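Starting off, we have a lone chain in the form predicted alone, written out as structure tokens.
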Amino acid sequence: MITKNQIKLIKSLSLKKNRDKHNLFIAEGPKIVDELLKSEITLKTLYSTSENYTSINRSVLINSMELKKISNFKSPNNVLALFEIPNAKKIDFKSNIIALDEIKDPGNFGTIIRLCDWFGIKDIICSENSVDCYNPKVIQSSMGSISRVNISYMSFDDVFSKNLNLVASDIKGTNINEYKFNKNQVIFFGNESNGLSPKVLSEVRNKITIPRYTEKIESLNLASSVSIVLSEIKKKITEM
């Protein structure tokens, strides 16, 4: 059974000032709430119409009727739990870091936190605009990789008043073929529509591309760029 005040509470965690008042998200499905249940990331409530969650503390057994109720989708999935947002790590500046500069899309957002664990990246580096890694939408296209890549949002003056190897993706770039990659470096990458902020390519030297074989298509999409330069890197690395 769940109340009318729970019911008021979940829905109201698809905005960020909620998110941050009460400092907790929404994952739903199972396989992203087996994967957060089985992360350091504290279990506040789950709501399940299933009887695998019954033996879980602070399971809350429900009908079909009452998931449809508090889910973000149309056809949900078995399962949704609230999880308490976890304070950020410190960032590890000796590894490779991902820095995103104003990115707004959700989808986005959550492929590259996929991406980044993928290829074993352990923290992203957001500009303090960027959209919240807590939306549900991220979370979802994250698959349960939020738990294992630190996110971390500040403003770039403090990643440019560090002394770091700093590398942009930019289109008027070193072709990353060519480009020797470190193994300690932030690659910032920009907004969907807009690329880089001008403070961002001001500041950075450094600047690498993606080779393009057709003049037919101007751009790639985001999560496609990151996927592409981290493989690069991997395997440069590789073969140091």
Second form
Protein chains: 2
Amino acid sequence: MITKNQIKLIKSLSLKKNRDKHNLFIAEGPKIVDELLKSEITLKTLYSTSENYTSINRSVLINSMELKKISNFKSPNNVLALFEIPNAKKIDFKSNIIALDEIKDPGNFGTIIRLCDWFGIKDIICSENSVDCYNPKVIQSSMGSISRVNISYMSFDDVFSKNLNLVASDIKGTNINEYKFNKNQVIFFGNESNGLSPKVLSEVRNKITIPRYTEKIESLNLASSVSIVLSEIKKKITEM
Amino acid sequence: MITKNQIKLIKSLSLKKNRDKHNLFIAEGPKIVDELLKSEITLKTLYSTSENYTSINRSVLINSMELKKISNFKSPNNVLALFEIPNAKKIDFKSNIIALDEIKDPGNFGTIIRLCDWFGIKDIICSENSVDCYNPKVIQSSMGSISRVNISYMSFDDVFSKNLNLVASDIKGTNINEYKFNKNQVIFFGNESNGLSPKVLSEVRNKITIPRYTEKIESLNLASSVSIVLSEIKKKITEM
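Having seen the form predicted alone, the form predicted together with another copy of the chain:
And the full complex, kicking off with our chain again.
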């Protein structure tokens, strides 16, 4: 059984202001929920149509009509859970860090979180006007990696003031295959439509570029760019 | 002005069987439509709320209410055009080719088409049960690259019978950074959820793997994998 107030709360969590107010986010489907249950993230309540979850504290058995009411999916998939938003951890500036300048597309962001997990990148920094990492679409496309990658929102001025090794992915820069990557640097990526903001372009002097093999295409998908750069960095610093 | 029959035709093109019947596909928004207008693909009819397109033959000026009726977008963007589906060209087996085994996600597919364009890959082969490349969501995420990459649907048996240099991206294989790529090979990628089909796994003996730097994550997003492999191949064959 699910109450009207519970339905109201869950529906309200599609908005950031309500996620912040209640300190909760939504995850759906066994794949992601099971990964989060194994992580350090704290479960608030789990709603499921499956007996598989009844042994879990704070789980509620519901019917498929009820799941349909609270799900963001066209075809709800067994389980929806509310988790507490964890506190962002202290950023480890001694490792490689990804910095996202006004990222807006939730699917792209989730894919990038998953990529950082794969390549052992522990921290992502986002400019304050970026999409919220607890947006349900980000959670879905991050596939559980959100529990293993630390995401911090901050003014990039705080990064620029730290005297760090900075590099930005841009259309005109050093070929990534020739660039000397280090074990600790902050790598900036721009917004999907507009690229890097003027502030980042002027503050970050080292620019890198993924070589292009045709003239007619203007840009690469953001998550594709991050994947290629991360693969190259990890290869080079592993060979060091 | 747009007629009822025209609206009916456009709406019907969201289904593959109707696209095949009329030999037409839909593109929306100035960015993609303008790229396709510059390409070899033939325009059938263009519907726009903007005076910018009135000089084009086969263009129809409509109002925003009419555009809303035919658009697949929540916020329609000035122009929707119908183009003729071009004939697939002969595959150039002397270059590198991407083979997609049951790709299902249109957004992923569009991103891969864009990646192939960026890296100068001219041919994509899809197994017959893959998503249609003229699906409106594929067209949108391919960002115009569909006009520069040749996509063919075929039974993979026809590829296996050709005595080609085959390699498949898999979870257990040679590290891509150590693999000796050639100037002509067919590189297979599996389905988003299930990976490579048993047939491909058994027929393609050379397996490659993107190195992973954590244990807890199971898989990488398909388009991310393609981007990393293509970047590595192009770098190696350029250095040859």
